[in-house]
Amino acid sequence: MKATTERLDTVDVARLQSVLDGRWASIRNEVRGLVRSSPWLRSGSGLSTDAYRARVAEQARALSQTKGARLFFPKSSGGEGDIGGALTAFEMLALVDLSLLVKIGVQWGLFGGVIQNLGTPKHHERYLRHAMTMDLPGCFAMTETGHGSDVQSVRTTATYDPQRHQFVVHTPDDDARKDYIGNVAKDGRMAAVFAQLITMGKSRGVHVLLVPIRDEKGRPCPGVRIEDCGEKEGLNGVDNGRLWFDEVRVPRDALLDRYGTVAPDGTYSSPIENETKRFFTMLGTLIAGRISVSGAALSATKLAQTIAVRYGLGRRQFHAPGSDQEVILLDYLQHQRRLLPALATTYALHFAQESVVTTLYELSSQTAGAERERRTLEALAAALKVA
């Protein structure tokens, strides 16, 4: 076997970056350029909670005027309809400030996403453009104090009144209050509320309704109680809060009715008869949120490992035998065993993330079919989120 003289201690950085940047390399480069050229895109560390929140809100409004916001939304609403590019840009912005990331994630990915995926054309026309530009700051009111992951058991109710063609949204007790909801404490004006839909005396399972929570002057709407979660151990640029509804009335078309609609007389109909299947189909359309969480966590991990590895390459400790020079930390096997397996895992997770984003992008262009592929993607996204 012929010996090779190729050096193994150098890396073609440009080639490596090209491989890592992948399909949406242009989006990654655009975000890098935006961050470098925008002094306002800096972390708010050291600020008071109120000042930090105000800074993040200002940053989010500025970002709403960029391509990054448009990527999340369909072309019919003035967007660009590129969910793969949107999730890639979102992942890159995690390197700036995680509070900002959560703020825009709630606004575009969750509030805008639930309207896009569970609403129908009337909702799209009325709300999506305003969600994209942040003219309508929104919230994603799913989690309750008593029910977080078990969404199917939330206890907020939305009872239809056929006499007035309205839903009555109600919080039966404190255990059913909406809790830790981003954008609620300060900025949100409308909430996408997950509630048990009741019509003609029968529960039809969890559905989502758009409920105004503040008026144009920022005052809570009648029947809505808002409480600030206050200062937290982290992410203090996000105004998390709690919501109670005291028989708040909203019109019949406030129901996001892609998978279940209520006629004026209260008759319920759905293209999916089985309630459990309908529920999981509805949740499945929100998969981009899961994928964005794993992307953000991955960016934070990359940043931490970059700091740790660079420190290990610069910091020296103790002299090597027969040498006057101290040894860099990363030359110690114990230090390598701590950092390098984690670094290798992060590379693997990077390519796994790129794979699920690509699959979601490709499936998003299919309006029907591919049910098996969608279920597989949901499983992979859930696993990657906790990896």
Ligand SMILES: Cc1cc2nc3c(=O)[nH]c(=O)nc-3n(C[C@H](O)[C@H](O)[C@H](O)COP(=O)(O)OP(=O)(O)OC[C@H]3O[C@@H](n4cnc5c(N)ncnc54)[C@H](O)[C@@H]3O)c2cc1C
Given for the second form:
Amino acid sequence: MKATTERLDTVDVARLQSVLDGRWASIRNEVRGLVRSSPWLRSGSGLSTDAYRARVAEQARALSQTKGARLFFPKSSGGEGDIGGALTAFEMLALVDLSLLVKIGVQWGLFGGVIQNLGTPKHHERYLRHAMTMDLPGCFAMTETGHGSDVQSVRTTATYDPQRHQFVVHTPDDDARKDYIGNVAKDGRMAAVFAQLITMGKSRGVHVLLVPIRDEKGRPCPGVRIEDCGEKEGLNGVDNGRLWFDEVRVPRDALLDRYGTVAPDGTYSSPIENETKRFFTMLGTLIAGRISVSGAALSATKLAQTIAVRYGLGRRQFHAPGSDQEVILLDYLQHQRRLLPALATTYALHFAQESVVTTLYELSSQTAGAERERRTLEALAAALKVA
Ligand SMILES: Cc1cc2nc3c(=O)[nH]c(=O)nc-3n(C[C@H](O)[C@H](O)[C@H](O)COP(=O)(O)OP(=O)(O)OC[C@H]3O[C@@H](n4cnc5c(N)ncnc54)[C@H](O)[C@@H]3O)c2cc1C
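For comparison with the form predicted on its own, provide the form predicted in complex with the ligand.
Complete assembly follows, chain above in first position.
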């Protein structure tokens, strides 16, 4: 293939962009406009860790007042309830700064998402609006030092006390501390904690409880120990941290109880009898988080390839035999073989991502049913995340 200007001129750029922008083209344009008109959205990369974290926190707070935040949340909580638009806006923001992306992803997608998907109306009314506006900075405390991928084996416990109608959240040892949790080291005030629920002496598997970790002045709550993960290889605008709970008491309704609830006397009930099925149903509802990761990775790849391809089309090295012109890098076959398969894969992944987002959007308007489609989507989303 010859990378000549004649061939490039044959591409109808507007048409190609319209195909690539897809169903949520208007959202993509809104994000482009916001980024262009907002000097405060510049990347904090290169700043010290403290300054970078402060910049990202400020950017996240400003973004929480925009449509980008509202798209994630249901209309009943002041949002716009458009998960397709939300994931598209998220994918576009990855072009600005990945730390900012993770910060808002933790706040809206993970913390807000777990309340929305595993909570019940009382949780939605109490917390969703504050999660959206960031008046309640939150964390998603799933991973432990000893268990990351294997969430079903986390060892934090939430033991119900029927005398006081409270759960006692406890970290049995350092292996069970919550680790690498975004928003913990500095800003988070509440954590959605994944723990083994125990009531009437019986373990009922992993459930999620909302546990306050800092007071309004930013001081750790009694019984909560917080440690900063410090500087990382990347994403230093995100304040990742560790959490320990020393018999921390929370009220009975701190349990996000869509799939499993505990009556005042300690009786457990769930609409899904089988514990493993219940666990995977609960995790399945958090699929948007998975899809958002593949979207963000895709944007980072597109950015890298844009730089590489543009450079390859601009730089010239060595004269071709019998020519007085130097050869552009992308006319070398070896250079094409390095870049073009990756470029083609990225186009394929772009359309795969659009398809997965569209399916999620369509399924999200159905409150029940379509079980087979949901399982297929979960498999596709998992595959896309590792692709
Ligand atoms: C920057 C950053 C931010 C994070 N933020 C959060 C957060 O906000 N909240 C949170 O809860 N967690 C967070 N995490 C933790 C993250 O989600 C975990 O790192 C992730 O779940 C993987 O767990 P692990 O690191 O313990 O890896 P492990 O589970 O130990 O897996 C390591 C590797 O082992 C192999 N492996 C493991 N199991 C299998 C298997 N069944 N089959 C084949 N191979 C396997 C794979 O190669 C895998 O990549 C964050 C991590 C980072 C780095």
